[in-house]
Every structure is written in C-alpha cells, then in structure tokens.
Amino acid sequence: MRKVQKENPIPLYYQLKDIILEMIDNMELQAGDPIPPERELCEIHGISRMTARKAIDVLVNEGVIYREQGRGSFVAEAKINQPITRLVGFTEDNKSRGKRTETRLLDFEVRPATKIYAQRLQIPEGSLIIKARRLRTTDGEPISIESIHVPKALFPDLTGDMLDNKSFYSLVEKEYGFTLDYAKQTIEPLIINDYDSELLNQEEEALGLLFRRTTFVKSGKIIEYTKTVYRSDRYRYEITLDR
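Output structure of the single chain, in the form predicted in complex with a further copy of the same chain:
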C-alpha cells in the first residue's frame, strides 16, 4: 500500500481514500475483500483514527465499500448500469432484460390539485387528481417507490386495484386509448427518508435519486407527473448522449 504524504496539501483522509480506490482499481482489492481495519490504517500511515474513519465514510457514501456490523468494511460489488433513456415502463423494461418485477400499491387517494400540481398537470386548480404510491421490486428486491399523479378527468374510473401489480403504461395505452409520446425527467440526489428506507431495505440516511417525470401523449396532453425515489447502492442510472 502506497502511503499518505504529510507534506502534500491534499487532505490526508482524501489521500487515503484515493489510495484505497487505487487498490480497488488495480484489483489488489476485489468485491467482497475486507478493507484493512482502521487501527491498521492508522499505524501504516501514521494518521489519526478520525482521518482513517473519514476516508472509509466517504467510500461508504459513494457505495464503493460497505460496512458490516462488528465485522469491518468490505469492497462492494460494482454497481449495475441501468439505461434510462427510453420511455418504457418499469414492468416492460425489466421484462426485456429477463427480470421478474412486482409493483405493490401502497396507497391511493383522490384530491383537489394544488396550484403547483395544477401547473404540473396543466389542469385547473382544484380539479381532481388521483395520487397512487407504489413499491417496485425486481427479482424480489425493492428498487423504487413511485408517486403517480394523474388528472382524474383523463382516468375517471381508475381504481387502486387497476394499479396493483399492473403496468401503468399498458393501462394508459390499452384501456384508455392514449398513445405515449415522450417524457421529461429530472434527476436530483436525496437522502432517503426513514419511511421510504424501511420499504427499500436501506440503512438510515442512505443516498438515493429522485426522478420527476412528466409524460406527454400524442395529443399533447400530460397524463402523469410522477416522483420516484430510487435506491442507488445497486444501480447506476445510464443515459446515452448523442452528438
């Protein structure tokens, strides 16, 4: 292991983090391998416990290594790249990659659109919207929680049952006769709240991504404004940029 250089202006924890990353890059440390214990790192580099811990903390936050209670830290599996450039539903997308998905309805309510939701869905303020929260799992593992908001006027007889373990986009096209056109999706980081982390099987304060999607159908109408919280420890979301 290369050593930190005390005369270097780069903070020591940062140098140590880079040294560990380099060992992973060089495959001297591979998925599942233990990271040297903090006290060993302190001895090797002549640094404080706090500095060693900070380097490890940063790598844990970045999903490069993980801690196991009482056992120490280990190199994590590389994250899986999940393409997100096409407008396809979760069910359809996973099916095409041979994965089994489930979608559990968490709650379903009808309420008047607030000013912001009226803007987001381009409907009059106070007109009804349907809000449904669903938990998505892939091969038995929870991946995301989505909150769909749709104008009730477009889906007058929509019920919770129709959204439980069924594809929303297939419903939109097959039952309601809309033709999907495109969606705008924004991406933000967030700390997953306690309520969602339990459902997503995440530790407290885990990092996640918040996607907000506005979906347009061919007539130009907006049929959904959906906020989805994704866990980020297993996947990296991938887009293709064309020139």
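Coords for the form predicted on its own, given the form predicted in complex with a further copy of the same chain:
We keep it simple here and write out only the one chain, dropping partners and molecules.
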C-alpha cells in the first residue's frame, strides 16, 4: 500500500480513498475482502481517525465497500451493469444473465384513482386502479421494491396471488393478450426510507435510485405506471448514445 503525501494539496482523506480504490483495481483487495481497520490505516499513513473514517465513508457512499456492524468494512461485489436500451421486466432481465429471481408481494389493494394517478394512467378520475407493492430479489439478495399501478378495467380479475413471485410483463402478454410497445422512464436519486431500508437490507438513509416508468401497449393505452426503488450499491445503468 502506497502512502498519502502530506505535502500534496489534495485532501488526505481523498488520497486515502484513491489508494484503497487502486488496491481494489489491482485486485490486491477483492470482493468480500476486509478493508484494513481505521486504526491500522491511521498508523500506516500517520493520519487522524477522522480522516480515515471520512475516506471509508466516501467509498461506502459510492458503493465500493460496505460496513457490517461489529465486523468492519469489506469490498463490495461489482455493481450489475444494466443497459437501458430495451423494454424488459426484472424477471426477464435476470433470466438473460443467468440469475434467479424471486418476487414477494407486500401489499395489494383496489382503490379510486386520485387526480394525479388518473392523469398518469390516462383514465377518468375516480376510476378504480390496482396498486401492488412487491419486493424483488436476485439470487436471494433483495434488490428493489416495486409499486405497480394499473387500471382495473384492463385487469378486472387480477389478484395478489397472480403477482406473487410472477413476472408482471409475462402476465400482461400471456394471460391478457396485450403487446408491449414502449415505455417512458425517469431515474432520480433518493434517500431510502426506514421501512424500505430494512426490506432492502440497507443502512438508514442509504442512497437509492427511484425509477418511474409509464408503459404503453400497441393500442396506445397506458398499461402501467410503476415506481421502483433500487439499491444504488448493486446497480448502475448504462445508456448508449448514438450520433
């Protein structure tokens, strides 16, 4: 491990962060390996405990390492690189990468559409909508929490059991005969709330990514408006730009 340069104008915590990153890039530290304890980093580099902790905090926020209470800090698994070029569901995407998907239904209800959801689904205000909340996992690890909103008129017999551990898009196409066409999607950062943090096995106030998706079928109808909170430490998104 090279040492920080105190005469360097770059802050010491930032130098230490780069040194640890360099060790990971050179595979001196690999996924699951422990990061040297703060006390050891202080002795090696002649820095304060606060400086060492700040460097670790930055790497935790970037999703490069993670903390375990009472055990220390460890190198995180490489993030899943998710291209945003095709309209695919969570289950379909995982299957294409050889991953096992599980879905647990958290909540299912039918209620009148508020003004905002009526606008988003392009249905009359007060029309019935179905809201389902689901926890999605990949190879047993919780990855995202999804809140689906669909017009009940399009899915009159939809039940919670039909969405528990099943692909919604597969249901749309195979059971209801719709042909998916395209979707509009936005992505923004958010602080994951306490309840969702527990479900996703995240620390309190962890950073997540909020996806909002409006999906259209060939007839031009909107079939769903979905909000999904993803762990930012496990996913990153790749967008191809053509010119």
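Heads up, when I say rigid core I mean the largest set of C-alphas that superpose within 1.5 Å between the two forms. The model shown is predicted, which means the values in this text are computed figures rather than measured ones. Residue numbers count along the first chain shown, from 1.
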* Asked: Using the core for the fit, does the CA position of residue 179 change by 2 Å or more between these two forms?
  -> no
* Kindly check if the Cα atom of residue 17 is displaced 2 angstroms or more between these two forms relative to the superposed rigid core. => yes
* Asked: After a core superposition, would you say residue 214 shifts its C-alpha by at least 2 Å between these two forms?
  -> no
* Asked: How many Å does the Cα of residue 31 travel between these two forms when the structures are matched on their rigid core?
  -> 5.8
* Hey, core superposed, how many Å does residue 46 shift at the CA between these two forms? -> 8.6
